[in-house]
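Let's start with one chain on its own, the form predicted alone, as structure tokens.
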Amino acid sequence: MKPISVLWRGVFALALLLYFANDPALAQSPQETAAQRQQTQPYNNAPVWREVRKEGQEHFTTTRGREAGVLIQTYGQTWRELRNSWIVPIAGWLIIAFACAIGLFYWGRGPIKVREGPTGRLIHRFTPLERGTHWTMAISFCLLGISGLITMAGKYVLLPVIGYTLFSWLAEIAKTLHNFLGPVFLASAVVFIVLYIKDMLPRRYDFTWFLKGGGMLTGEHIPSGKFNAGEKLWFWGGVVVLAFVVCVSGLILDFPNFDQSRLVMIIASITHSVAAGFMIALSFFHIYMGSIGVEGAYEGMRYGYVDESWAKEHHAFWYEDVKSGRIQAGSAEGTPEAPRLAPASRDST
């Protein structure tokens, strides 16, 4: 090798040399450096966080359980804009365009009354079981409903009117009487569905009903059973199905301590929100129809009776069957025994 070519090169190793030796950078530790960024950018832990978000990848923790080691989950930051972006606004519309439409409803076609007055004679049309477990679950739901929504909307919607001190303490009272009512409602639609399924089976004139809509616009009284074909809509619609992916969902996310995964959490917890949204939203047309809708309607829940006309009227073929004899009042169909009615002078309300 020629000397020049030698010297050449010798004199590039020690640029290079020197370059490093003075770069303080490069000559520093990564500890060094990373304590000199602290002091320079004292909130930029960038490549820390880089590392910990590194997906599936688990650090040493000292707490035990699935997922323990795994601190920041990619798809959990996609939950919340989820959550927060679609779920919470359109659950929130949803609801108040329900409320809208049944209130527009309310305004142009008013209660449906009974045409013929009251005949003194009442027939019993819920035991005491019955409404007691109804009301159960009714009661049940609707505190479930405003304090989901307090928690879920609460700081979009009451935050800013009530401060924070005061949201604090609402949200808390919310999100505890959430979850120990939950089991509640459960078992009391349990019960629910027992007492009411044979009532609620499709018949044929069920679909007489859909297709004139329940007479709801023209004022027409519809021919049913002891439950026309909307009751028993809401019934399997919303009370089986909804109701059982309400339930299913809320225990997954009230019980975390039986080690599910965040996945499992994440997915319970936008089915849980989801199916609750449009449950509550359907709710309003049952209770529309159950308190101010139909005139007569709440006394036969509240006190179990209701008046001949009324029965006649609305439920045409229950009372046939009633008065007939083939079924007996306030129990199940296919019981051959003459119908109860309550004494003539007992008042209706």
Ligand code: HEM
Second form
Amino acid sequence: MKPISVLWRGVFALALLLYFANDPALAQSPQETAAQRQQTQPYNNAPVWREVRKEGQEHFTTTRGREAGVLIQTYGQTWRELRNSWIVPIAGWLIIAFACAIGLFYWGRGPIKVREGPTGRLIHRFTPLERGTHWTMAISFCLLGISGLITMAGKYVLLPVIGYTLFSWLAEIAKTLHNFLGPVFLASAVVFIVLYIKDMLPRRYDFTWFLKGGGMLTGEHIPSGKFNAGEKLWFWGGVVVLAFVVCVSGLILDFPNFDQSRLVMIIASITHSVAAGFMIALSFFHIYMGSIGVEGAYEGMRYGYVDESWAKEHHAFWYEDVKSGRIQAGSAEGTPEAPRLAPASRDST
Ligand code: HEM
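Let me have the form predicted together with the named molecule next, following on from the form predicted alone.
In what comes next, the whole complex appears, and the chain from above leads the way.
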């Protein structure tokens, strides 16, 4: 290397050294830099917070407990973003879309009626225990759905309308109700599954029912057992799978005293709101069919009896099993509720 270039490089390096040696910032210790920052930008301790935030590191604390030393956990922001910008709006619009679809279906198709009209002869369909379990599960689910939606989306939908005071009361009541009703729903769903599972097993004729879309659009009555394939799908998909996911994730959130980490709580919260959003939307179809969508269905779950013509048209194979004595269903004679359910025949006599 030529002597002149060695000289230049030397001079340049020296100049650099002198420059940095004289740069007040570099010369300062971190404490001095922080003290100066308090003058120029009071309360801005960004470097400290960056350090604290680094990958959710544990720092020293006298507080006891899992992650007590983690002041900031980075994926908390991700959870908040995911929940507020994705889950809440998508679940909200899904529920609204399902409600509108059912409204359109009712407007277009109307309730499914019993063509032959009631015979006045009643068949026993559900025992008091089966009905009691269903309604405990149904009512607790509906209250959980409403209180859950208030907690999840109330601040976007209700708060601007009813104001802070009323909304804070409502949110507090909804949260408390939700925390206590969760275990009630779980217990009733478990009993419901035990009581109903024997009639929910898939049969060959269920595939025909599916292939024909249950005759929903054609008006054709597709023969089925005690429950048709659509009802069995709601049982397995809704009550067994979705309710299980909603309940397990809900219990993790409801009882945070098992040393759960923040990540476990975040995963439980996302799973809970996504599964609950789906279940609420799907339950609308069942509630519609079970209330005004199928004439005579509600009375079956309310009083335990259905008219023979209803059974013949909607559950032909079950009706045949009852009539042939293969299934002990019993009839209405001598039971207190029976007379209330046969308006047509009473009037016709
Ligand atoms: C609150 C509104 C509800 C009404 C009016 C209602 C009505 C009914 C009726 C009438 C039946 C008997 C159908 C038949 O005889 O074939 C039934 C059955 C059933 N319900 Fe509900 N129900 C409601 C809520 C729920 C909820 C929230 C769930 C689940 C969490 C549920 C789960 C079931 C299941 C699995 C069956 C048996 C299969 C079926 O028919 O779909 N119900 N319900």
